[in-house]
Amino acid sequence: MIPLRIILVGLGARAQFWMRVVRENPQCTIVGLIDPFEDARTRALAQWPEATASGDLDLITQLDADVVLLATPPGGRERQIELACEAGLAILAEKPLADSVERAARYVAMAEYAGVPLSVGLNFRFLPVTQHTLGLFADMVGPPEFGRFTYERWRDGWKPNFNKYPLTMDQPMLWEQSIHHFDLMRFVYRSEPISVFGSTFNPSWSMYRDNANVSALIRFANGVEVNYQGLWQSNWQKPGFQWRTECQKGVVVQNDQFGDLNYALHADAELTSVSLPPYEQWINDAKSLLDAFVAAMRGTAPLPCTGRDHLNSLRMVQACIVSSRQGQAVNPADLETHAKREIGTTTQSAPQQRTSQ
């Protein structure tokens, strides 16, 4: 079987994982490497000497390929996606698809108009702990009813192996990290959010330009409620994580972002640990995601993590931002209404602001 030919765009930190994952998949190969920085291209060519490297995005339309894999920052992807659509190439994009719902929706529409598959790399769906959690709901503890999700981290954005753009982006925790958590909630609870009451803030010691901490109360259409706290700037270097879900017959407790899954029935005195398969962080989940994407490209499975589905997770992020600004709960489905209301409020208050100056 001829391998899928991939053009990898963006050769920074995340691309290092993708180059290995593609190398270990016999159904894929990399034929193109694109990055504006020569040292990044040189480093990538050392791993993929058979590929063609360029700093010019036009390489997307010049190579015989099947897929464009975007390991680029979410801002400024329009030309990348335009060229992929022009060339008729499927798109697998790192999350989030864009740094605004409006731009992401435009990209989804572009891909649908061009008839090209668009998938977003929501690799946390493919974690063994995520898949086993679904099994616990189905076979052991019953349907979920409410939960608490805490993610506490002092994320050193200056680490050499980290992308640097989050340091200066708007709402970095929400767009870069909470997007995973919100997507996991939708995926695991099998429902869409109908209310987000959020607050974003930045502590005095934060190295990030904009708010790196988030708290929110989220309600889903099936009645599940979640208390969420996500911190990129806690003030302790030791990370903390717990996702506890209360279900009809007991609880499910995940004590690590990538594992440590437990459950208990109502009358149990202790938690029961769930045995999970061996897992290499950032590798196994990406492998499973790529396998699912390849199967879709071969026509043997549905496309995973579609761009249109991803919009629902992005709307949760945007709803949290709007809620924090307005001080009230927001239904992600009503974002357009809230945007119009904010524009009207700004227009009406402008003369008062000028007078006070």
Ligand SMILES: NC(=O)c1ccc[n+]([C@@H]2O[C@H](COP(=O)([O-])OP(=O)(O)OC[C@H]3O[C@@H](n4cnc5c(N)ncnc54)[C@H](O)[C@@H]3O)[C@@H](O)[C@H]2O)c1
Contents of the next structure:
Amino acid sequence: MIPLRIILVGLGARAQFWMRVVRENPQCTIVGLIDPFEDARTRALAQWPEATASGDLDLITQLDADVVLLATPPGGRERQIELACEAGLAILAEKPLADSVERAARYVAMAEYAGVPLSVGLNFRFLPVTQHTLGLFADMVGPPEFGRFTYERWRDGWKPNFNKYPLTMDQPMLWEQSIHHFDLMRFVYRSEPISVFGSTFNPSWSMYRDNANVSALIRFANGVEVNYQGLWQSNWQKPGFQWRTECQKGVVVQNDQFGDLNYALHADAELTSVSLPPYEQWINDAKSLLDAFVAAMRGTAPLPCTGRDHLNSLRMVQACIVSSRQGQAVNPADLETHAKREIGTTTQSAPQQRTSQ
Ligand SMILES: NC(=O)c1ccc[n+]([C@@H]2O[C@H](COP(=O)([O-])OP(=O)(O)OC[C@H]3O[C@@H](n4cnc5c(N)ncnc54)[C@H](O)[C@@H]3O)[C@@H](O)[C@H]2O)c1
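Alternate state requested, the form predicted together with the ligand (shown: the form predicted on its own):
Now the full complex is given, and it begins with the chain already shown.
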């Protein structure tokens, strides 16, 4: 079968994983590499010498290709999406699709209008631990009723192999990291959020310009309620993670973001550990995501992680931001009403900022 020809746009940290994942998939190949920085292009060409590299996005319309894979920062993707649509290329975009719901909605509309598939790289859905959690709900502990999700990390934003734009962007934790967590909640709880009561804040030691820590109480339409705490600026170098869900017959406890899955029935004295298949972090999940995307491109499966579905996770992020600002719970479906109310407030008097810095 002829491999899908991919143009990889953005040759930074995330692209390093994609180059390996694509190389190991015989159904795909990279034909184009785009980044404004020469060093980034040189590094990428060392891995894909057969590709054409350019600093100019117009390469998207000049090459014979099938897919544009966006590994660029989420801010400023307008032209990338525009050109992909113009060239009729499918889009696989890293999360978050954009750094605002409005922009992401516009990209989804542009892709739909152009008739090009648009998927978002929500690789956490493809982690073995996530897939096995769904199995536990279905076969072992019964439907989920409430949960607690804690992610504690002191993320060194200056680490040489890390991207740098989160240091200066608005709400970096929410757009860059909580987006994965919120998407996972929607995915495993099989429901849409109806209420988000959030607070975002920045501790005194934060290296991030804007709020790097988040807490939120989230309620879903099926009744599931989640206490969420997501930190990029905890004050210990050792990370912590626990996602515990109380279900009709017992609990599911995940003690590591990438594995360590356990369950207990109500009367069990101890947790039972769930055996998970071997997994290489950042690789297997991206491989499975790419397989699902390729299957959709071949017409043998539905498109995974559609841009339109992703808007619902982005609305959770936005609802959390608005809730933190307004000091009240927000239904992600009512964001437009809240936005109008905020504009009204601004024209009448200075907005009440809830600063928790
Ligand atoms: N799914 C995941 O698990 C995961 C993990 C890490 C990063 N990401 C996502 O991947 C994306 C990229 O993150 P990163 O860590 O690679 O960032 P990065 O800053 O390391 O790399 C981004 C690259 O894009 C280039 N770029 C910027 N504007 C461009 C443009 N207009 N055209 C072409 N190239 C451009 C930059 O020069 C840089 O080389 C982000 O959306 C991020 O959230 C996802």
